[in-house]
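Shown next as structure tokens: one chain only, the form predicted on its own.
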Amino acid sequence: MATSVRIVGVGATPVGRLGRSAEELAEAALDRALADAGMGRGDLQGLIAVPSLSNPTFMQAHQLATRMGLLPRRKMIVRTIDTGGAGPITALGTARNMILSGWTDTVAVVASDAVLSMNRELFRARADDAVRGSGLPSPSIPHGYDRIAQWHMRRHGVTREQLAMVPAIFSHFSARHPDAMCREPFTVEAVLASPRVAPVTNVLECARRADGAAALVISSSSHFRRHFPKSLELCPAIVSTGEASGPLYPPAEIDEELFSCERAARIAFESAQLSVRDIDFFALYDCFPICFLRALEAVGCCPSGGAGEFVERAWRQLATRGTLAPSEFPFNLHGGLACFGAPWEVPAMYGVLEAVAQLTGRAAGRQVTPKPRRALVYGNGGIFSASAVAVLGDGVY
């Protein structure tokens, strides 16, 4: 069995309106990740892909592997995984399990989409179809999260302004990242003045539609050390993963049973024998503010029902001083889904890439500490339908 499983290469395309197909973007990101690992396509023994919305295809990973000349090859495992926005983290855990089981030594994970280049009405129709049968008005996914936000406002006293503070904070972070779509910080007032999408959700609180792709190369440390020159000090370990599931869309009566992030985080922490106190950086899915608030509580950063006040304290500090140091709010320092950009199921990969940058001390002005030891990455699919959590870090596990 491998002493550890490591992320040995990362790669990404630009984010924005790129005018290229999801397949072209996936290929470009994967080649960049392989180059970062010091590998070629022939060194891969596995490929995991998540589906795209802009060009859905049968067995998408097989199509990409065939397109790239990775198949036919005898020692090659190829798999498509669809747990929505949790897909990249589910794939990360699946790749780790493949390696620990001895099936393979090196696996690539890739996610891509081109939803900003799609016709707007086609995008809305396909997105609504993803939660077919929900009875939610169009746009269905924002309305689903909005229902949950309203429930939190009634149950826990979360305010409309606290929800708006989430993207306002992350707009300040994205302005520090050279690849983010949002280049100028905005205020809570600007969020609340942006066009309304659902009763308590405005445009600037929604995941920002984008084209883009990101890829990871994952290897056993023993195999990588024998065959490739890159230092393992630049390759964080996948310490543990955890998954849990909820319904595809909210039931008529919302209660705590709907949410699955708590279970996924608990599994990841218990497997690693760690707690929230051992984490230096968090990449928490924030397709809508309520998703981020729930995640803060689920991983133990604040008490249940306390996330609104937790965010408000950070915003007040930022508004007063005009800045917020990464160490003061070590969350989504790349800007998150609303500000960095969100090519459908890709964004959790950007969380992983930011975690890798943080853990290897390459996050430039966003560095949370000079030498963070561990990061937690959370991906959420559907409307709280799938939760996947990964703990990344140093050392041998």
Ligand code: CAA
Second form
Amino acid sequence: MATSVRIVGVGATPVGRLGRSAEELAEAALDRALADAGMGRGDLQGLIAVPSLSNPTFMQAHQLATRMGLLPRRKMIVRTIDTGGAGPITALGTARNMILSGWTDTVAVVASDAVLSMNRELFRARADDAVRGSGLPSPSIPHGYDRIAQWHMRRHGVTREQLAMVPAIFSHFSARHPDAMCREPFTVEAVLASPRVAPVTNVLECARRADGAAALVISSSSHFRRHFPKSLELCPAIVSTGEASGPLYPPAEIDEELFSCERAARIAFESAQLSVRDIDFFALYDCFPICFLRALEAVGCCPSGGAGEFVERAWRQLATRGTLAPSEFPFNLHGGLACFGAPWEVPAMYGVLEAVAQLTGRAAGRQVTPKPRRALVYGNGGIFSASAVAVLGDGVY
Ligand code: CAA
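Structure of the form predicted together with the ligand (previous: the form predicted on its own):
Below, the chain from earlier opens the complete complex, with every other chain and molecule after it.
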């Protein structure tokens, strides 16, 4: 069998207000992922980490590797990647490239943050500072997405209610996930009645501040088969990845050129020789509803400008029957950023973890049936500033 690159272990801490530092959480998640792979710290040859907002440090991955006794070690490559919320998927692609180019056999990717245990004013100041120079009012990131949502409404006729349907659907999904922060489904009316954050954005539509960490162990199939007993059938393949970049914050004139997700998805599809029709489960970044709507259009689930209607069809089905089967709307079945929880740059990892659960048939209570063969995961950084897409395949891929 040809060598492929596999996700051989996954691990996460709970998500919520944990009162532990980002470093402690990273260590806990990484040890869980190693245990899931049947490995110890000594089996790692690479570590990739993304920066935290709660405790920003110089060369974050080196700090973590030193803390965990992974450095100094001769055969160890350590790298910090910062493409914002796209970071975990950029890291997945980087790990795959490191393995395919023969640099290492086994690399861990870890993301962690503790932004809910942070003082709320400090969080706001640091988050605003992430897009300094944008001229956006505080909270700057929600206002930046809001500007784009307003543009989309004018250009494509997306309604205020359609935006609100996004978290309302995902609240039904998160209620089925044992680890999600939002435990009770809510309605579109509840979203529209929640406190206003920006002109067309309310609290229930915002990425939900959280503490948490998640980690992956990635290995070449040949190395893993030779040294570890876990069946490769339980280890999804990283089939392809793609990346593209946009501006740090929305320019004065917004147009389609701003969005980089379409380019990232095209690269991932072309290199896998697949199309959207080959994908059975999608984890699409949804820090605010407009991000999810744009992603639906960018990966080709609906025509450009058609995402509002696409979501409304699903919501009407859910509202009529009181439920939506996972196979009827195979998107973000963990609940996404507003309902599962969003520890700053970690959430795309939750998308990967949900894709792994779906591809291995272990998403109890929310499993897409028949079991998906392929999944697409999209991470978005800044305000549409970075896009990274990965196509994953099941263990027999
Ligand atoms: N669902 C339910 N409740 C929510 C919620 C959600 N999605 N979001 C916030 N809340 C609740 C909070 O739990 C809190 O409730 P309590 O008072 O009962 O504790 C209340 O709303 C107030 O929230 P905050 O404590 O956060 O304080 P705030 O009023 O100062 O701020 C906010 C509200 C402006 C919405 C703030 O939570 C916020 O800025 N959220 C967005 C965070 C963000 O921008 N994340 C990054 C997204 S972009 C991205 O992901 C890309 C990247 O590169 C990182």
